[in-house]
Structures are given as structure tokens and as C-alpha cells.
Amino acid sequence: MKRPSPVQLVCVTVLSAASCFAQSGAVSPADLKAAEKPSSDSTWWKHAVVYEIYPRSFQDSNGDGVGDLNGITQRLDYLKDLGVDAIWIAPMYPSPQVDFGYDISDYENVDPQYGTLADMDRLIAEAKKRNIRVCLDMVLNHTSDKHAWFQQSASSRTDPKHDWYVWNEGKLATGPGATPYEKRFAHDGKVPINDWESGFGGSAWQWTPATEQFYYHKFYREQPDLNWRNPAVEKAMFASMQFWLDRGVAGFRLDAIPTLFEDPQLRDEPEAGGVNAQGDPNLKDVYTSNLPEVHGVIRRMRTMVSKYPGDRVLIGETYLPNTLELDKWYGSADKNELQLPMDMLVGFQGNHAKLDATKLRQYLVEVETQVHGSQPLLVFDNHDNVRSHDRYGDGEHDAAIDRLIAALLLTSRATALMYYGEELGMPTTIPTRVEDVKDPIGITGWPKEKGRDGERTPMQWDATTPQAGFSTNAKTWLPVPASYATINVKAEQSDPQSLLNWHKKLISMRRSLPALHDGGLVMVDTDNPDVLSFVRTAPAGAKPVLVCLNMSASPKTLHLDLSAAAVKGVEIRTLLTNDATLTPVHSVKDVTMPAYGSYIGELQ
């Protein structure tokens, strides 16, 4: 839902991701040998490309200038080409659309401008066909204050739907408790219960005076949270994920999902100290976020989805803040929750994040060894972040980068999330004017806070119209980026050395080449601080393939020793690189990689 603030990290000083492990006993030596060993496991999400629609932005079919779903169905072929296996669509549901489409007023519909359900059904056969499968995204901590069962909850206490939302009366606003950022929340002499606050700024209790109680939003006050202590609500809403299975999803990426329940004793929040972008007070959201409690919902949540063919597969949103938190989300050595939770570690080290060889490995390795064998689920960009060819760009090496955290992402062994227009290098295009914000976050929160427009702009997919054949219509809900004119489909498509070619041809090495497919994951060269390299080991009767990235501005000299990957020769063949100066490679032995250079070689 809202941007995430950096992470931190576990180790705070690490010579290498073995040391660090070492040190703080997080990994065993028969965790990193487990990691070592290829799979044999065919399960589709094991071995997947997911892509993110956002479908406001991606195509328009009908004029209006907004996306649709006509539109995804009308580019499926593009989507094959490339390689994608499953689509995810940010929610298509009825909406008023205060938050595009994340304040659901019916999660059994589709929104009349992105169409009906029966294109959803004809999207969801057209993909079969492609062997692209289609996951929704599912909003479960919240609805829209539009939806039926809200309107009910908030008409009176006494209406058999008014405990489905949290509710509180309040605390008096002259009591001793209330304090000045209470106050300003103040309605018939009440204050807000505590200090808990909107993700999209102010107090998260909002006053209702039918009721005269306030209700409680983790995000904008459009979106009241379900009350997840009562039980009618889970069964409401795993109907409502059952209705989008009987019509043939292969699963759902559910969103902000640790925030599911909140601290039934409404205890105030801790801060943390500072102000953010709304000027309200910095806080810990240790009584807002995580609980225990959830972990329950997503077993049975597990469970009632598994009952479906097909392998049907649970992504989640999940923030967290070290990868044994994450390994909780797959249910740990029960692995009996999320299959996929994503780990946010690797891709999103700040909005700021600087690519760093030392703590990349940490994490890869972390996720390796740390979450019981499960499959982990790697994502640098989506709608809620500043694109990586933004957050990782210097200006200079913009181009390598973004074929360097590609490749990262696509020989890595897991699941690979992408987000639209990241396979052509697209841009953030941040509005420069209040005025023309959109997304909620930017409006409350301008300047400081610009929002997430500029990830959410149309896709580029040709030169021939300033609307870059996403719409007929002069006026497209968001402006499209003046890079359209060269950063295009099209363009790209018609170029060898294009971003769009670069990540075609991972994708499909990831798919024919069985050390990519199946193999596990061993780092080499682990001391390096500026280049990450680790081979991808082989089933039997195949070969590992090594892949080297240099992180820094400049040339490296690798001397590298493969013997903890138990390769014995030093013979290389050039699979991919980005400097045709490593083409001829043919010996791991001083090989000297470009400024931010990407090398994937086939060992001999």
C-alpha cells in the first residue's frame, strides 16, 4: 500500500555473507549446502516470471483513457514474447477510486472502466491459451466506506454488521489523557482512543455520528479496516476469493497483508522520533502491524486454496524488517502460509538504496538459508515505489544498471516478480505541480511526500502519438512521459541491444538452461565488496553457470576461485554480457569486469 521506509539491516558490519552468518549463528553449514543442491520440483510458481499490471496504465481499449481489461487482453501476445508466465492485476474491482482501485466497494465484480466479467473471463481463457496465468490482487484489510457492508456497520450500533469494522468511542477530548495531537482530531467532545495514524497522514480513528464512535483506518479514512477477531469476516472474504477461484485465478497477491489485525488492548503507539512528510509524529507500528493473530488467518487460508487444482499460489505483500520475519510468512518449517511472500530485502533497501555487492550477497544468501527450504520471491519494482532505474541509476551508468538488477533478478534461484514498463527502462515521472498529483499520499503529503504517480504513468508502448499507443484519447489519467518517444516497445523490440532484447533473452536462458531452471545457488568470491558472483549449480548431466556483477562505477579484476561451488576447471563459456569486450571470455581466471558490468557464462 504506501511506500516503505529503508530497511535495516541484520548485520550491521559484515566482511562477507559467511562471516556474517557465522557470527550471528543465523545459518548452519548444512543450510548452505542444502542451498547448493538443484531441485527437481516442477510446481509452476517455482519457477515463474510474474508481472504486475497496473491496469489503469497499461492499455486502453475503448478511448476513455483510462486502462482496461480488453486492453491486457488486446497485449497477452506481447506478454508471451517476452516470456511471462502469470499476470498479477492491481484490483479491477467497483471502486470509488480514491485510492485507484485499493478501496474496494464489491470484490466480486469488475469496475465498469475496466469492463465486465465476462472480459475477465475472456482474459483469463485468452491467457490459458498463452500458458500465462492470472492472479488477482486481493485487498483484505480494508474495504471502501462505499462498500454495502460498511454502510451498513456505520448506519448503528445495532446492526448485525456494525462489529465486521473496528469501532471505538473514544476517550474524553478534556480528560487527562488527551493529548495536543489527539485534540486536533476532536469531534463532540471525544478524542481518538490512542495515537495510532493514517498511512496517508493524520489520526487513524475517524468519527462517524450515526454512530458516534470513531473507526479505525490504517490507511486513507475512505478505507475502514475489517475487524479480523470476528469470524463472519474471514468467511465473507474467503467466499470472495473463492468466487475469483471457481472463475479460474491461478491465486492472489494479497495486499498489506501483517496488517490484518491491531492490539486489542489499543495501546499507543511507540515513537520512533521525527516528524514525517504529513507532519504527524514518527511511529512504531508494533500494535498496528505483524501480530501474531494473522498467521492464523493465512494458514486457513492455505488451506482453503489448496483444495483448488492447478497449484493455485498465495503472494504476499510483505514488508519486514529481516528475513527471519519473512521465513514466519511461509509458515516456517510447517511452510503451511504464504508460498511465495516477497522479500522486499534484496530489491527495496530505501528509496535511496546504492547497489551494494556485500549486502545483496547477505541477503541473497539469507533467503538461500534462512527460510526452511522454501522458494524465495524477488521483486525491485512496483506501483508503490520509485522505479530501480531511478532508486539504482547514477546518471551515467543508467543503461548497465538496469541490465545489471535484471539480471540479478532473473538468474537468482527464485521466483521473479516484474513490474510493467520496468523490461524497457521506463522512468519515474513525478509530477512537478501539486496540482496535477492524483494518488492521495502526494496530495496530503506534498512536497515532502510527491506520491506514487510518477510509477503509475501509462505504458510506453510505441512513438507514433503522444499517447504512445496506450489510448486514442488526447487525455490519458496520467500524462504520458516524454521518454515515450525512445523508450518504447517498438523501438526496443527492433533493437539487439535493447533493455527489452536483455531481459527477453534471461528469461528465456532461465527457461532452457536446467542450472537456471533447477539449479541451487552457491556465492563465490564472497569477500569481494564490489562484485557479487555465484554459480548456479546443475542437475545431473548439465552445466553450472556462473554469473559475476560489479556493483561499482568501475573496472574489477576478478581472481576467482570455484572450488566451494565443486567446479574444478576454469574454462567458461559466454552466455550474456553487457560489454562485448567479455564476449571472448573463455576462462574464469583475470577476468576484468566494466563499471557495473553483467557477465553469465556457461562453465565447461
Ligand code: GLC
Contents of the next structure:
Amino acid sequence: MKRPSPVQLVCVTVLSAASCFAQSGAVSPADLKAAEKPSSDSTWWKHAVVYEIYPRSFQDSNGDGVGDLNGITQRLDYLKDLGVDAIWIAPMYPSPQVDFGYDISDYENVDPQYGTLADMDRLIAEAKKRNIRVCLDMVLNHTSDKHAWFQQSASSRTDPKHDWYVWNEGKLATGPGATPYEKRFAHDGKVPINDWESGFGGSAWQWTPATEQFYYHKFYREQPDLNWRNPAVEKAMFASMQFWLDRGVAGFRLDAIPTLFEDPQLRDEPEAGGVNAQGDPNLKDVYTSNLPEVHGVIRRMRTMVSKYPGDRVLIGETYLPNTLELDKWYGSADKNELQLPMDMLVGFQGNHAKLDATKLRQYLVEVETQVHGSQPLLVFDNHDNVRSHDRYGDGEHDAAIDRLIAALLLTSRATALMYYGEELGMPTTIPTRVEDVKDPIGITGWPKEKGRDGERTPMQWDATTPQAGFSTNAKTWLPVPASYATINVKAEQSDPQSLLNWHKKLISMRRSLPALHDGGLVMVDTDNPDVLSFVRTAPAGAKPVLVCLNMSASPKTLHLDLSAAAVKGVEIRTLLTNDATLTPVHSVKDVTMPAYGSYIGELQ
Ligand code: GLC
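Condition change, the form predicted on its own to the form predicted together with this ligand:
Expanding to the full complex; the earlier chain stays at the top.
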């Protein structure tokens, strides 16, 4: 990754990817066996491809240069053709847009720049006609500071809503406990009570003269944290979720969900050494993230959501230190929390991580075996991180690497989460001048932290206009990258070898082949440091599928032994490969993988 993302910082300050790895538990042979079995569970989200849409950037229908809900509706046929089962729309609620929608001022409406409630109803109905479910983003940790709740809360210490947020009087700036860092945030002779930092830079405590207190904000100061120790907050938030469930949404992606609770003793976070891109000390984040109290809320939420018909789903934005922590988010053996907490270990291994077959094999085996048989959810791209194309690309084999990541995402047993433009290989386009930056952290952090605009540029539909079919307005909210001339939906639709068609083939195979749809997963050739290979075992009467992914820049000859997957024969039929030299392969004893090559074949 070219730069640290603030949201990853929240994870990375907990533990580095390397130490996450070291902390993971060992996998026993019995665990491995359990993952081998095919399953015939047809629950939709267990097989789904979920597609994240950043609504500002997908399709502008009214020419204001900003994407909107009607734009998404216009493009549903494209999504159907791609093969997605559900979309997750990043926040489209009324918002001052400080954090582009993640600062919500009304949970039960649509921001006028994105449309109306009627537009949302129409989008849900039109999507349903195409068998596409609509999931929304639910931001529970914080609201906008312009939300009526916060306005009331901040008006006085005696307001009935005061306790809906996290307030503290701070300590005397002249007192013995005040550190030089805390003194930077002094107001009226007071400094914040502890060293807690906003993930977006500076102290997480903001002084409010009307109450003579600081309020806590994990993210921007315009995003005050709700006080989840107050039951009224849970009640109000669940009611908002029900508002949308009643309108037919298929579920929610829960934003920053591990950060709901803070340490009641307000203890200082331990320092992790060094400073981050915003110039703040790196902290360990043990008192402001992943506190055990959150699980009670999630269990009650699951009970609430489960009362609705149609297998509504709860997806979590769960940056966690290791798979054992991830298991808790499923509810461990009880499986009564989130159906799909995101596994961020596989797809986001830190800013400079390159593809590493050994690490990926370990993480995949863990999520297959250490989550009590729950369903893994893999993701390589989102609106907070440099796109995988740039993180994992080496400048020489980018096309092959894009295909390899797609193959991994779409052929493992996991539910797959994609991000708009990933299917095209849209590159990250980071602003080159600070005056062009829209994401506030890119302004305060410039030039070390250039913000997240780069991964949020408009969808590249065609090359007919400089707006790439995204908008009719010459001025789009973020500029359309020059890459639109060749990297766009229209061009890729007509090129059989395009990344878009690669995705379509993978998604269609994942649907139609019993081994990819229902099969178990068995790692093979497990000592190979460069090539990740696994067999998707087959339900009775179907054929197993072998997947081989070369994660190195040089060709590798495989010596495959598939006995771990109970495959006796050696004959294979190529289903899909990015390299023509692999097309004639007919025996697993004769596979030489080109640099970053992907091979998928059906065992005979
Ligand atoms: C999540 C979102 C990110 C947002 C933050 C605060 O990490 O993905 O975009 O800035 O939460 O809501």
C-alpha cells in the first residue's frame, strides 16, 4: 500500500499484521477435516457476491456531478449481468458530508443530493426484480455533530439527551497528570482526561464551552461517539434499523462496529512506538476498540433482525488482530452474533504487504477452521484503502495479479465482497495537489497522508465523454481519472480477455459448478512457499475443482499430490486460466505456473 489508511491504522495500531499472524492459533488436523465437507446449505448470503457501491461515485443521474440512488437504479442491469447477489450502499442518509456520509444527521431519510425515500423504495423494488438484495451501511458508533440528538446533548449537562454521548470534564492543565501531548488540546485550563486519539488525527476529546466538558470522538470531531452504555441509545438505533428493515433492506454493513464501547475507567492507551502520518504517537487501541461489552449489543441486534423474514444479514467492518478474535464476532460456538464479520486478515495485510502464499494459506485455513464452521467473508477492496490493484500490483504483472486476486476471492468457500471498479482494475488515483483533496484527513495529513479520494473516483463506464459516462456535468465531485480511456465497462465488455469478463466467468462458475458452490476446501501442496493450491471438494455426483495461484514473479513447476483431498486420479480439464500455456494442461502432474498465473481446473 502506498500510504497508511486511517481506518487500517485503527487495526494496525492494535497489532501489526505480522504479530496478528504470530498470535493466530495452530490448526489441528481435525479442524482441517471439518472444512473439507461439502455443504448443501442454500442460505443466500453463504454463496453471495456482495458489491459495495460508494453512492457519490457510481452513477450521477441528474447532472450535478455527484452519484445518486437513481443512478444506481439505472445501472442495475449491469450488476445483474456481472452476477452480483447483493449491493451494499455506503451511507446515503442526510449528512453534512464531512466524512462523506459517515456523519449521519438523520438515520431515517435520504440525503437530498442522493434522492428521496421514494427513490430508495424504487431502487429496492427494481433490484428485487433482478434478484439483487440491497444492504445499507449502518453507522452506530457515532452520529454527525449536527444530529438533533447531539445538538441537544451538547446544549447543557442537564439535557435529557446529554448522556447519549460520551462526555468528560477533563483534568487540570496544570495538574501532575497532564502530558505535553494532552496540553496541546487545552481549553479553559483543562486538558483531555487521557491520551485517546482520533483515528483521523489529534486528541479524541473535543471541548464544548456550553457544557464545559470534552466529548469523545473516535473519528472526526464532527462525529461524536454515542454512549452505548445508555440503553436509550440502543433502543433508538435499533428503531432506525427497523425503519429500513420494514422497507425491505436485506441487511446492514455495520460501520466501525468494534469501536462502540470505551473503557469505563478511561485508562490511557499504551503507546506502540513511533508516530503516525498525522504526527500523533502510535497507540495500541486496547481501551477504545473491541471491548467485550459490544457482543451483548450484537446478540440483541441479531435477535431483532432475525425476526424479519428472508434471512436478513449483518455484515461487520471488523478489523481485528487475529482469527480467534474474529470468531467471537460470529458468537463463537453459539453463532448468535454477526453472520458475516469481514475477515480483514486475508485482504488487508498492511500497507506494504505483497501476496504471500504461506501467509494467505494460513489465514484461509484459519478462517475455514477456527470460526466454528461459520461462513467466512473475504474482501480485498473498499472505500478506505488503496485499491488492491495498486497494493499488490508490482508494475509489471498487474493484469495477472488482478486476476489472481479475483480468482482467490471468488473460488474459495467464502462469501465474496467486491468494491465498485475492482472488476475493471480501476487504479487508485491519488490527488497530486493538496488543494484538490476532498477527504479531510488528506488535507491535515498532507503529504504523508493523502486521504482516501484515490479509491473513491467516479466509476468508469465508457470513453464517450471525459466524464466516462458517470455524469453529464463537466465538474464531477472527484475528477475522472485519465485511465477511463481504456479502463471502462464498455471497452471491457467487448474484450473477451478483460478483467471484467474474468470476473463474470468466475462468478458464473461459482454459481453453476457444485464444487465451487457447495464444496469443502482442502489445501494441497501446503509446503509450497509461492503457489497457493486448494481443492474444492465435490458433493456426490459432481467433480472436484483444483485452484492454483502463483504468488511469485517467476514460473513454478508444481508437484501436486491431491491425496489430502481424497483425489486419486491425475486427469484434469482446464476451466479457466489467465495464461494460454496452461489451457492444454490435462494432468495435475504436469503444471508449470507462469509468474502470478491463475489456474482453475475440474478434476476428472
Ligand atoms: C469506517 C468507514 C470509514 C469512515 C469511518 C468512520 O471505517 O469505512 O469510511 O470514515 O468508519 O465512520
